[in-house]
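Next up is one chain by itself, shown in structure tokens, the form predicted alone.
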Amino acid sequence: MPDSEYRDIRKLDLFAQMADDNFTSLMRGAYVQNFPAQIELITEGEPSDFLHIVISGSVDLFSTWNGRETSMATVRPISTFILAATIKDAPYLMSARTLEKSRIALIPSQDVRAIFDADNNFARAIVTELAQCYRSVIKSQKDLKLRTSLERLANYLLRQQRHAGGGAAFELDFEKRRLASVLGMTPENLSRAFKGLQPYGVSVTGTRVSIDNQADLERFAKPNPLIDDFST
């Protein structure tokens, strides 16, 4: 693994606290691969024999039952997935394939869970990470359950504006059938919920979103930190 690689993944907040000699003890049997898009990285129901880190590009987290899928999550660098299964020995609950070329480092989940019982610091980090993404699993469950499929797109909508920079005109993180298994609806209710926005501002073209009246959009969909931010 380069050197470069090596100090991006010791930042992560899950490694950074830890002691060198552990850290380094973790690294040893881990390898970095590049994979081309549109490859499986795990398959849900399998062991989860290593813990993944996304170095460059980008992977979607995603789940099949009956003849139909949805898409979980994405994960973008640098980050890691799926880390309660590692924890837990436990098979994964999702499958992960690459949306583009990307770079993953491979960490064997026996490693961690040594590394576990050994340090503190990376024992607490764990911890720190597995609440946030339980609270994350909450906020988004609430999305789904209290709002309307067009209140959901709104503030889909205006999370991703400001993650952009919070500017009228923006770009859709992905295409439009994706980001209706995100939303928890079928393509066609994707194009009726955009349809339906248009009396609050919004107009789109492709992936290019406008928002030519902000207050009535927000207005309308009521955004709440306790569902809509992420970050605590």
Contents of the next structure:
Number of protein chains: 2
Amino acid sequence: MPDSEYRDIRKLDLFAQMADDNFTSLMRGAYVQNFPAQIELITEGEPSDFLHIVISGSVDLFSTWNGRETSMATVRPISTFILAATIKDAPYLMSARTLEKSRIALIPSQDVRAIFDADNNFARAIVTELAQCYRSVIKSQKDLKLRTSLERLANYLLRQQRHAGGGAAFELDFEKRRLASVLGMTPENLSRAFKGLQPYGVSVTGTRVSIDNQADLERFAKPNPLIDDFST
Amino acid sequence: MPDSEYRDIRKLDLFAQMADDNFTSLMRGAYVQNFPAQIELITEGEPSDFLHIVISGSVDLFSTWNGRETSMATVRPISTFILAATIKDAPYLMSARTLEKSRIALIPSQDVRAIFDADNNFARAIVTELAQCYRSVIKSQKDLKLRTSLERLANYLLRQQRHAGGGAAFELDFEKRRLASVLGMTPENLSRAFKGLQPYGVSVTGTRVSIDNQADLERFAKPNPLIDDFST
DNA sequence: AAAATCAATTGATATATGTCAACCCGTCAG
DNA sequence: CTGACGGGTTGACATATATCAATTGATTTT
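Please show me the structure of the same protein in the form predicted in complex with another copy of the chain, now that we have looked at it in the form predicted alone.
Entire complex below, previous chain first.
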């Protein structure tokens, strides 16, 4: 692993405070691999052998049941996924596939658990990370249960806009079919939802979105920090 | 606080392994109170001043947005809630109200965070607890996104049946209107869903449910451990 | 360039779910 | 006893969302 990657991983909240020895030892056991797009990295139900870190590219976390599939989240550099399964030594609840060519570090789960037992700072960082993950899913759950698909899209656009810097025009960072799945609707319905937001000043061309009437859209979307803020 | 309660709380996974001194110190700062039914204990958005422990009774965790309300979970003795907010020192994402007369212990959040910093066993227990909570919400999310309301009800009944000991007949432990909210549907729709399960051998009288054709119902519900098992 | 592919869109239609109003039936207070 | 209340149910209807089939448009392959 190049030094720059090593340092980038070290900077993650999860690893920043742990003892040098322990971090080095974790990394010594790690594999780093380049994967092409559309490779299934893990399959739900399997034992959690590795903690994964996305170094570059992006990864889709999804789940299936009875022939249906839904996208649960997208992981972008640099962050980890499958932490809860690793810590609990329990089966993966979600599958993961690369969305594009991606570079992934794999840390054996038993190493993570061993260092977790030995390094208190690491253990604390894991608590913070898990609490963050937990709260994110709760927010997503509220989004799903309290809003219609049109409202979910409107709020997603506002979040994405802010994430992109706040300008009136920005790019979707999803393929639309996957955005639909993340938002809990069909691609057809997403197309119609975009049209449904036209009266509020939303226009779309390809992946480029432009919000022409910020106030109108916000009045409709009613964004709420307890659902839409990433940080809290 | 009576000794028996003290010991029951001590037995919780969250507190079982921590040092005696630290547990005692946590409990010394705790308030224990009896609340009548339908009291709002906490309101989403407020700072998380206390970690709550339900000693007896039951508590509904719910959220609201734009005049709508949805039930997120029910907490039954003996367990804690609002752990993630306490640890992150972040606002509550959910509100909580008593469903019946309930006895609740309140531990000041800053005490929890202080002991969390001082007691490694406690910190580890928190990790396990949070990982568990996180995985529960993920399962619930999968349930919501991958299943229709009829399928959610069918699987809920199977879970509840197992929880009640596995016999063909058992009691719902929810008021139906709240069950509807937990399952993400309206009370009217729940009524119809129960009827929709009659062909699979489900009959309901009041809160008593009887599953007359286990195999048929399971064939329809297709329960899956990665969604429906509590433990994993 | 022609053909093949695939995401995105559109229209027609079906299904799922929500809403509203009415009613039933227990419980409880007067 | 009686009337008010509240949860649950039912029917009629409205809306939201999914499904299916066809088309478009862009991109890649041959």
